[in-house]
Amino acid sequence: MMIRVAVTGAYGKMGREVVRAVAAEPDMAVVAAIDPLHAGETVEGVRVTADLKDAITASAPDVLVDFTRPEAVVQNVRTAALAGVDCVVGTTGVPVESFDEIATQAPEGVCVFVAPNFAIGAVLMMRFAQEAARFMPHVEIVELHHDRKADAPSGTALRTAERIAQARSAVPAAPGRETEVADGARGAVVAGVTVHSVRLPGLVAHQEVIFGGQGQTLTIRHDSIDRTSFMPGVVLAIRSVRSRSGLVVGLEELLGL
């Protein structure tokens, strides 16, 4: 049975690679694309449209695919999952809780999957940050993404942060930011886990997850060097939310991490 996916944000760089990786499967098809800063032009032979509720009326999407930014993603996905589709998010800078919210009030059987990052190798770098946590409780972030991300720090350092805190017994301190020479030196604080952010043209999305112990380091990092590396994520959740209802939050549920 085909699938039905409506992509908004569709004429940005992520949002361009979705429904190339959409139509290039066969049992998916791309039947609307929604960006109203580009309505009038074509992604894929795929026109776009500006207004997602008058596309979802039009297209009955299964699924909509939302890479947007902070500002837009809650109200594309309340109009969305309230109208009975299936969401899948890659959008950061939005508390998961507001996506609970609207999960709870979408019609039953209706999914709303977040994921902060659907690169694969990014979820294992998380999961495997988490496991050293557990004998390295000394540890410090850095991620590394391009200069236009709207958000600092990343949702995956902020996801691997939380990981971090859940999986040790003990948050070590974390010396220096009391004799600061220039404010935020020493970076911010996420569940007790210090996380440094670089944005810099060049990038695309980089982290390093660095522990420390007597006489030894270990870092643990992932880079996607390209933005190609989200997609099997991406394709991967949009087939998962068929089955699946309420809310969802990060790709390692679907691959059983």
Ligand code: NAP
Contents of the next structure:
Amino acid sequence: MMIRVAVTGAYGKMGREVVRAVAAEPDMAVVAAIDPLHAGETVEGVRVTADLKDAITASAPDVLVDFTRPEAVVQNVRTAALAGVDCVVGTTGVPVESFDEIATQAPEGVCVFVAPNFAIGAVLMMRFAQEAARFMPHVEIVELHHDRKADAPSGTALRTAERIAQARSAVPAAPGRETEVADGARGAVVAGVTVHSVRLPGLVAHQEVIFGGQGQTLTIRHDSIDRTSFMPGVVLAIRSVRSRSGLVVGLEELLGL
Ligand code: NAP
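With the form predicted alone done, generate the form predicted together with the named molecule in the same format.
Expanding to the full complex; the earlier chain stays at the top.
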């Protein structure tokens, strides 16, 4: 049975990759590509349309994949999930709790899967950082992304900070904050972890988690060199949501990590 996939944000950088990746899978087909300001264009030979609700009625997708913007994603997921369509959400910049109510209201068996990062290496980075934090509680995160990213800090940095916070027993004092000469020099604090966001052309998605201890540091670094790094995770999620239900968060849930 072919899995029928609709893609919102299909004309964007990630959406375009998703259309390509889904089209390359033997058991999947892109049945709708939605991107309101780019209706009438084509992506990988698929015609882009403007309205998700109309697209669902016309193409009866099994799964929606959303890589859009923080302002658009919640409404898109509500439209799809309430229509009985499983959702795979990659858009960052909205709290995961925004999907709680939608997942509850959706028909029985519908899954809303949300992952701040679909790259296996990034998921492992978070896992290793969580492990290291048990033994090295002094830690800061530096995340680096392309200069058109809509949100800061990245969803991956937020999730990493939360996982570190779960793992370490005490939050060490952050020396230097009281001597901040220029506002923001010491970064943002997320779940007690300092996070620094770098935005530059030429970057894709990168993160360093730097632990400091007596006479030593440990750096865990992940680099997504291009957007294809996210596609095996997206394809796995498309297959997995068919047999899951309710709100599921994080690729680690699907990988058994
Ligand atoms: P992008 O190039 O700006 O693409 C977003 C696309 O969505 C644009 O074409 C945009 O159109 C379109 N859009 C806006 N509102 C829409 C709506 N209501 N319905 C359908 N399409 C809509 O951004 P990107 O780099 O692909 O990133 C998209 C999202 O994915 C971001 O939140 C980013 O942080 C996230 N991301 C997640 C992962 C992960 O692994 N989870 C990895 C990379 C990126 P306009 O340009 O006309 O507004």
